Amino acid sequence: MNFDHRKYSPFAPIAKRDRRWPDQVITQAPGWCAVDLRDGNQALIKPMGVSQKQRLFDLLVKLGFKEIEIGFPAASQPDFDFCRKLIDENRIPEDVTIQVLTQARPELIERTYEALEGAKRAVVHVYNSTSTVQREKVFRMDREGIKEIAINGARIVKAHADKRPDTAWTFQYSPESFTGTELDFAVEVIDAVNDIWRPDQGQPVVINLPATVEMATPNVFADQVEWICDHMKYRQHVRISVHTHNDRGCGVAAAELAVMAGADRVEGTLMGNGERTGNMDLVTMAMNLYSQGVDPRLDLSGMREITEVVEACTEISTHPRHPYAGELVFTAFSGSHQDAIRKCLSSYQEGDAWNIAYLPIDPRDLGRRYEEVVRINSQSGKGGVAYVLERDFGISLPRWLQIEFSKVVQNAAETEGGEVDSHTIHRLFHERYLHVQPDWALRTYDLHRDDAGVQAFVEFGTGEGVSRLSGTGHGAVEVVAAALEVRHGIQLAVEAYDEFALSEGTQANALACIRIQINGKPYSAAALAEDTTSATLQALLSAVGSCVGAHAPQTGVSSGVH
């Protein structure tokens, strides 16, 4: 059997009975530092060119990133090229920082220093693997070589920052391979680094715990972090940073729960886009805490450009259903929870506290719209049916007909298969409810009061064919409805008729629906009018008219209750 879950072995979780993690609440956004043009582009099938990757550096200046890993300048020519361009044309922020990355080798070390020559301020980022398997497997290595390639690193970071004085540096460690190496020499090689550093003499540093593979549930990490954070020298003097890979899945839960844990800031990539699984999404973290009252110091508020810029700089599609940032993500095709939003949105005011079932937050929050977040097809129900009718064209249903309504959607929706727009539910409606036949149109009606009830006359039909009606009752649509009767020998009763004013800018005023019993058979009519009167007389003539048909009623008067 291929798949054989015996090959894998457990990871073992940290033995800390003084974790405090658990109890923390994040109340303020980590810092962030964008690595989409370092980690992001090595990911990439076709590494961004120079255009590319100016443009999405200058969405991420505007998104408020004030840290970003622009690249590995010592690797690549286009990483070099880039960071002269940022450098020579003076196209970085006063408030923005570059960081670049490096391996702890002493020629890739100077050609970074090179490609940094003249920038304002800079964060260098050194790193060397640590783990276990690195250490045994890959370069077969005790502790002790393994320590001294940082140190080493460190040193030479140091002499070569030492002779540009003129910019403000920055040094960042990162044991690579963080989860997968044994704390107590995670710790060793992080103090021997800063030792070199020395953070607490006024140098900054930057150290970066790196999930460079998930390898645990988030909550290990946080245990992970936090016996760093407690064992480490130098701490109240240096950012502890973490970097997660989305192996398991977890990468944003993991970073959630390293801030937790102590962590002060957070790498990751717009979208998450990454090396296998993927880097931990910025986006959805951010917007994880701004759904929580947490202000996460981006603005997020034009998520389409966002994802049109980084699908064009990365060739990725956005995944539809991708948290906060997926056409579909705001979107209920569900029949319940349609008919829970449009209930939850007919009662918000500006200025309440956002509290809508099965919106985390406000679509318009990130320029959405909310025309986006009901869309029907055969799974959607009532509520979302009269949602739409009632957003896009000021149409509000009685429950009765709802329920009679979407089941003529539904029906549509498993002919043809897949969405239905708002321009096709408004035609069903109006074909199945509002088209008035010419012979059941109404012409003109006259109605009075006296001590006999009301006296009612109606004229209806074009042409030759038109009909009167006439008679006394308690109200028009009783007069209506018995002269009907008696004209065509059914049998007659109104179940349900409701009557709704339109919104202001509307062609008509009222609209009126109506139910009846022909001879034990129901149907159903609505109609639009200049006033309720008009909109209920019409949808009584066009249920009668769909069950008569389409044949001229008999010319004349015909009386009615008396």
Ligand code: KIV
The other form holds:
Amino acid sequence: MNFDHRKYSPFAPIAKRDRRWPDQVITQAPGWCAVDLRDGNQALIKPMGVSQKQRLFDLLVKLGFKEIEIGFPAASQPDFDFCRKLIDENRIPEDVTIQVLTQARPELIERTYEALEGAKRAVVHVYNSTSTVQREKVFRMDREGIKEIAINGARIVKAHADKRPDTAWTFQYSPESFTGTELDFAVEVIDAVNDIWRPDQGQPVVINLPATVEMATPNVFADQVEWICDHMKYRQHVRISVHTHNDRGCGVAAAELAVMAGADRVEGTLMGNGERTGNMDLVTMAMNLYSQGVDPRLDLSGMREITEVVEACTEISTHPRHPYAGELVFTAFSGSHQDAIRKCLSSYQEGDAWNIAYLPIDPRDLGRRYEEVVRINSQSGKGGVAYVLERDFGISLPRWLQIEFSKVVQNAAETEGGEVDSHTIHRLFHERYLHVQPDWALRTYDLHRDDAGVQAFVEFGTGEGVSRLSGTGHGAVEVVAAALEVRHGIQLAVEAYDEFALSEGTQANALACIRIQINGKPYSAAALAEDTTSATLQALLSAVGSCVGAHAPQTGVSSGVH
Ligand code: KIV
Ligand code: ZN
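Would you mind generating the form predicted in complex with the ligand now that we have the form predicted alone?
Below is the entire complex, every chain and molecule, led by the chain shown above.
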């Protein structure tokens, strides 16, 4: 029996009575640092080459990232080469700072500075592992030994920087595996590092708290971050950064709560690429802020380009349900959702505050179109089908026909077993309702109103089979229906008919839809014509034709109501 939860222990809650973060609201974006080119790259089956890194770097710059971790130059030749290329070819914009990672080991730090030679600005990010499990099982060292690695690393980082005063250096330290580190020890190491770097004396410092492995609920991480902020020395002189991973699926939530708990800066990757379940997804977190009316200070409006570049560089495709970026995230298949979206969108005016059911943001903000919002499969209802016909073909249906036609579409979807596109919906509508049998095609009509009512004359059919109907009644439909009853020996009752003027740009000007009963059985039809009377008469003829058959059995003149 392998599947045994008793193998695991719960994460001990942080004993914190004074937590303030739950009452905080994020009102401005944190500083962002994209680590796609380092953490993201280290997790790829096929790490990026220099040209792919350049492409992704250019995208990150275009999106507005001001700090970009470009690699681990001491550990990888392509990372070293890429760092040199950026510096030698002067490819780093004035307002962007590159960041590189190194372990706290003398030879790696030295090589890192070689990679950065001549840079105008850079963040040197040094780390060592501090967690209990790493201390005891990986490094087999006590707290002092681990702290010594950090202190030594901090000293060497500073010494190399001191030798290169032409570069504006920022130092960053990460107690790697912070989430598994006792808080008192984490703060001891952080303070020891800062005692060497002295952020209070002007050295820019970032202290980065990584959830290298996400081990608990996001509130626990927020407690850890707030605790560190409250207990560390030099708090007001350093930027606190967080770097969350997504092992429990809460990487974004943990980073958001960490910002509420005092973090100034967030590291992550586009689309959350990274080790195991990935890093915190920058797209999701930035768009979450955007959806709350907070400027994310990133321009994610070209979401298609973002996913294209990320996919090309990482060779990982974007999940269709990926928040904000996936192909299906603004699409509703369910009938009730479609209905609600359609109703909200129909009353939405440009400039209104966004308040549309089922759509947390306006898809157009990310370069998506409303056309993609409603897509039809067997789960879709009348609202969606009607919406597609109206949106793509300018055809609006009365409610009774929406209900009826959606069943036609549903049958087609069930038979085909997938999505029914808008052209198929249009074709189905044509075949089922608009098709005119030649013998039932309206040729001409004449209406004359006087004291006796409406005198109507209608001619339909082709060639030899031309039929004529005439009579007097309250209206054309009544007269023609009565004449058809007489002619075909049927009982005909008109249940509903609706006429619509069509939107500009369509060939016909009017659409009429009719539902009749012939001898107690329902028949429906619709017709497009240049005027509403023609459309209504044609719809009536088509509906009767669909019952009586392809050939009008009699020609000659028949009279209706007199
Ligand atoms: O996840 C992690 O801990 C890291 C560090 C090197 C910051 O990537
Ligand atoms: Zn990481």
